[in-house]
Amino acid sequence: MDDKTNALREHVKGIFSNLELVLGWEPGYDPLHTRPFYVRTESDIDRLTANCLSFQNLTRYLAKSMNAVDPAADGRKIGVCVKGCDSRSLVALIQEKFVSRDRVYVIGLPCRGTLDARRIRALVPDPARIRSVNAEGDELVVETDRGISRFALDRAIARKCLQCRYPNPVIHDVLIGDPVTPRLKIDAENPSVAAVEALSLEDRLLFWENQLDRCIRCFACRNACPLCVCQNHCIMETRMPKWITQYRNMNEKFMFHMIHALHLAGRCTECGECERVCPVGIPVALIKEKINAIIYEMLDYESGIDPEAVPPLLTFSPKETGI
């Protein structure tokens, strides 16, 4: 995303008196990090930022950390900043009635891609103290205590962004900045899924075993996901009934990831948060992308586009064929 900080602040200043709070981002502990920010007072507005470091999908707070269903007594709304992918999660949450459309004021931010802090760390001499991160045209310029590194922006942006089909928010009350051209066409094949499918069955199993072997069962992927809504009732933790043992072995990890993916089938909006937050770098969103591709092919449905639509696995139609 290009830097839209100033335009965002100006806009929020103009409407803040009608809002209860605004979910946005502020700078994190170094120039490569950003953190979600609850703008609660007028004076907070000048801490807001919106740029290619605005990684986090803030809609997860609407569903998991606050009541975004019932109207506030004074009628004020919750402002929420969304990128293209985030807006799809919001649509899915509205469909499933975790959020009421008229409870939120949606600030849409067309997005050219967010940076992947891990890829950047691998591209600059590490360990290095990062002093500044700037996108200059198609190049990313990272200044560290060991000098300046420049590389193509595409080498530093997140996997989900390289294959983005919805960079422009699909719903919004205001759009900050001009719409951008999607990288892929709406019906384009998912290149990451295709790459894994090109492997033989044995290699594919090996690929996932190697990846999931690292999983430490922290559940950050689950907690970051806006649509993983069971919260404290997740099968991975409940003792009664006890579905899963505490063993850190492949069976249990595989079970967890398959459950996570299946519960997200036709619901996952490919925001990539599960993958970004994974402390051990497992491309967990890829499993959901594959399932989404199946849903698209079989049921001609794409999640998080139309707030009025009913996700296919949340309904039943006798007319469904081919299943």
Partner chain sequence: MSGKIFVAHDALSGLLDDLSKKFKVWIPQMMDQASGHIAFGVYAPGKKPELTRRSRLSPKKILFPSMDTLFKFTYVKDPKDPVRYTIDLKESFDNGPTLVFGARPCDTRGFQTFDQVFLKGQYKDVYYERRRQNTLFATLVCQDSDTACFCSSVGSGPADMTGSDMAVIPIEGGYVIEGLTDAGRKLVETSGSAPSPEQAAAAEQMKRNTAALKIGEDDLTGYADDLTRRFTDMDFWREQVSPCITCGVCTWVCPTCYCFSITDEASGMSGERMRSWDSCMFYLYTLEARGHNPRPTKMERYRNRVGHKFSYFPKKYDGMVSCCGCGRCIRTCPVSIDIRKVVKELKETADDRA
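Can you switch from the form predicted in complex with the partner chain and show the form predicted on its own instead?
What follows is just the one chain, with no partners and no other molecules.
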């Protein structure tokens, strides 16, 4: 058990009597995965884990968990573990009144990057032989039944982590671990977006046609997004009015992804969950990252930073200077 996991468990044990439950992670079905975990009893605490495999954004479950708990029962809060990007999603949910800040106990975990299981499988010829993976400094240490291999950590972490501006939670009630230096400055150009924009218009269109051609319209990207909060009334599934069909041609795929991205304009916190859960590996977060860059340039606004701020596309001001 690593130091961060131990510190997390000890802290939760100390404050659990004041909490209704805690949203955290536990070891998953294999050495490359964790899974979201609801700590409901003190005996559950020893199942908690916090490491480079704790990739799920737990705020996705927070609003529903809050609705399921009666706030008048005894005044206890819901605890939630957040990395830097997760905390921005929490701020966005607070901004839009889906989560009440005074009902949440925020356990912040500085993050040096979460691992991408797909990238690890590309490094290790037979992933079924993996016994454990750990991050040690700037190295990824993979233990298999044939021995130990070491790789540069940057070869295994998620794309979003390579350009992370907020590795430390922007809001928290307690911080578990030492703060981390951001990989990218706040006003620095997003390298992934820049790489696509460097292509000609024809090549850019070809790039997205090749990517979206694999889309199976499973809606995993939408379902995993903590800010996609209108799923019961999603225009992807409504038939009155009928915005989109179930045909799997390129026009319909473009329509789905553009609507999804535009509904998150000024709201997406670049947590990368949409991209992580895509079963066919489409870099769908790139579209939202480009829109975020436009919002920052035109309106000088970053989502998920200030709980008191109002996202620019949810309000109107005649004094806006960027338009």
